[in-house]
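One chain is shown next in structure tokens, namely the form predicted alone.
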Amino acid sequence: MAKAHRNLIRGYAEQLRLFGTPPARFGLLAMILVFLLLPTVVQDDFWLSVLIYVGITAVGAIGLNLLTGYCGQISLGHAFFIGAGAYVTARVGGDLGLPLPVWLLAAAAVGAALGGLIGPFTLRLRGHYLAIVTLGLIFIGEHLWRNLTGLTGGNSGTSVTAGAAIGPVDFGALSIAGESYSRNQGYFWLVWGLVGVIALLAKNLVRTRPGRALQAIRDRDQAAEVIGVRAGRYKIGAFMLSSAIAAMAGALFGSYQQFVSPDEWNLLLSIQYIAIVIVGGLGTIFGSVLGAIFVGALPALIDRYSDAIPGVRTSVGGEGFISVFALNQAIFGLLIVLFLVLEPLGLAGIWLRVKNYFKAWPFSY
């Protein structure tokens, strides 16, 4: 009897396995090795900081993709929840001196609570109307961050002195087997470890009954209600979960940067996250990470190499027809347009086609 093909799926349990094939298990092993070894190979602080910011961005992008990609709820207010998480960390982790698990969960709880306040609007609004309402969060947040000086430090910003230790393991001054590692190396392992955990939890969530309910609401919410899905409850839940994950991203951002100000939680940040989930691939967890790597690193790289880019003005009154800030905005807008028109499935769609080609090889279908 001929041996069954490696791609043959015999049951529902095999269909749901995350790493069910040898190439998938090899890919998982490769990712773990890269995670463990990369900071020991790439020790330059600039590149490590870029990778850390990319990881933090990936956390926030996973949250937005759960809301927009899986539930179909458009949000332009993601920066508001990220900022809230950063300020919670400044107070809980900095002023109160509580450890990392506490300030990270506190940020998630505050983010979920704020998302719960906004969530009911999703029951009455959809599409462009919901996008406009969430856009208002940016301006409300900017007013709050600038005027709640006791909490946020006002226009001057506030320092974030939250520690990054879990028990005896201090990621800010990591030491393993007598070998000391820099703060950037420790934060790389912390941030990308959390990316792996959150991505795994999110991937499992979307494969469960609530995850399938979210996708049914995205595809046709009225039809979903007809078959028994309580759309209102799931919409609010998706908003709370997305906001909680965004606040965790803000908490990590504040802890790593050690200083935050209201200027950072602006519309450009929200547009950047929209660009990430579109470029990476709406409705895919893997696409959120791909988009964060591709788009999230752009601002730092453009800022670093702006002197070598023709036409870019690097200082006030300098030569060039476009500033670094405006160039970032233009690139985000261009990427959104190009991917929506030419590749709606994003980078994840390209990866899926490549994978399917090799799965079907040597056949062309």
Contents of the next structure:
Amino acid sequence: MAKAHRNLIRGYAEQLRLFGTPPARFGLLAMILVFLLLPTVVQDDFWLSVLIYVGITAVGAIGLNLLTGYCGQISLGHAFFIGAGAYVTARVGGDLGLPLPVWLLAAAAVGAALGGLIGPFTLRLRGHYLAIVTLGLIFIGEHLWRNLTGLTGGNSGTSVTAGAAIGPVDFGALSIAGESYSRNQGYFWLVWGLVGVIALLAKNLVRTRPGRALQAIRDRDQAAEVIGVRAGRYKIGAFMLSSAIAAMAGALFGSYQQFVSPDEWNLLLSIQYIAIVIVGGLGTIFGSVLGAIFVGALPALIDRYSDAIPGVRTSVGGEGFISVFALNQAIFGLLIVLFLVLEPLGLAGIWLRVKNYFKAWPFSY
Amino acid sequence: MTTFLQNCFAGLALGSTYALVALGFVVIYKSTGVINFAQGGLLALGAYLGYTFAEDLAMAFALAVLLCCASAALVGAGFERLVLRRMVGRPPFAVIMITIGLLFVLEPLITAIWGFRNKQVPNPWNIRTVEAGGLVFGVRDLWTIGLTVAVVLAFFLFFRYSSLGLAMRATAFDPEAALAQGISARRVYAVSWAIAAALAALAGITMAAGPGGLSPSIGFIALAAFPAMILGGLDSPAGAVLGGLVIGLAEALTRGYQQHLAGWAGDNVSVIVPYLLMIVILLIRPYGLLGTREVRRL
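If the one shown is the form predicted alone, what is the structure of the form predicted together with the partner chain?
After this comes the whole thing, all chains and molecules, with the earlier chain placed first.
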């Protein structure tokens, strides 16, 4: 009997394999190579810092996508959990001086606990009501961050001195085989390594039983309950998991930036994450990372090249039609509207179509 | 006692602004099932348009108010026509996000056109006050309350007695049955967006014509109207008014007494009181004070 073509999928197990086909394995190899070599090729601090922020954003976006894209729960409060993670890091990693694995997990634990507090609401409220309760989280959170001065430093913010060392390897001052690397290079490997780990865990979660339960709840929660899915339990679980991942993103953010203030955890940050998830593609892990690269890099690029964009005002009272901040906001808004109206599947959907076109080539019509 | 009544009055004045905005939310929610997060943008747009008409074009204040409500209504209907109509039948998440996207486009546009600096809207009521029974009433606050009462009355009469109002109630109750009776759902949707935008603009201009003046942050008032709407129940116009007043009162009373009674809670607690109140009520009554309990059916 002739051997089946290597691209042919012959069963459900094969369909679910992460890197089953040769092109996928080639893609994985390419990604690993880029991950390892990029900081040695691009040594410019600006570009490395943009990539690091994009990576941190990708972590948070994976969390939000698990909640919104897979479980269908709307949350406008993502910024609250990110902020909580940053402050936990400031205290656990900075004041107590504990190493990276400890403060990262501590942030995740606190995030999960705070996410669990939303539990009673997720059980009773749906859709619109939940969106507004989570909107309230942003404002209550902002009040807390400004007033719990012992924890957060109040309005003036707090410095985060958490180190980035895992055992003997210090990502803040990396030195391998006599070659020493800058802090930005080290953080690139740290952050994108974590993106890879978390994306892999998330991908594995969504293709197993709990992941299918989440998607059943998203598609029709009552029907899911009827066939035996404990919808309430999974909803709270999704909230806790998403908050834990958000808090980890906040922890990385704080530790990289070394300083955080309450002004950062506002509604705009939550909206930025929603824009990322929508632009990247709801309900795809790969899309979260694509969206983070696309949307997360925008503010930094606009800031850097604001002189070159016509009509943008670069200083207070300067010439120009629109400020950098307002331009960012308008672009997030526009991206959300355009993608939802024209391309609801997001960048991941475009990617999928391109892929299918070439898969079926030359019979692609 | 006097201070208490004084605080209550301030709360009612604030609450009637919330009630106007919340009423706008409810109109759109009832007829189209959408929560319009862009309401704050429409409110700010109305306030700035009012400023342009009254100050730059030196119109009479009443005329400026009418014109700014009318132009905001046009913008609202335009939103519905250009964007929301394409979203019919899509999941609520997508529709909510569309309105958030609109808000985030509208706000920078407003600052780009009118700038960040505070504007002084001509204030037809000045800062005059009326004294009665030992209490001091600001004339502006009296006007705000009076206008709200008039608008709310007109609103309920419109829904009760006009044929368009009847069509809107029918569409809200059962869109398909209404369509089968020859009611134009398109017209109903466009009108609800127009009404909501006009209500927001009215709230905006009454806020702007006060002592604080007009600044881009005025759209935040709409965010405080969310708890008012949720508190009253998403689909109940009467609930929106009630919720607005309750939230306004709670906020004003907190502002008045919190420093003495609960200073440990920090500054500006009054800003988050609407949300705290909303959360407590939602745990007791998930569908608000007057909202309809959702029937879940497979």
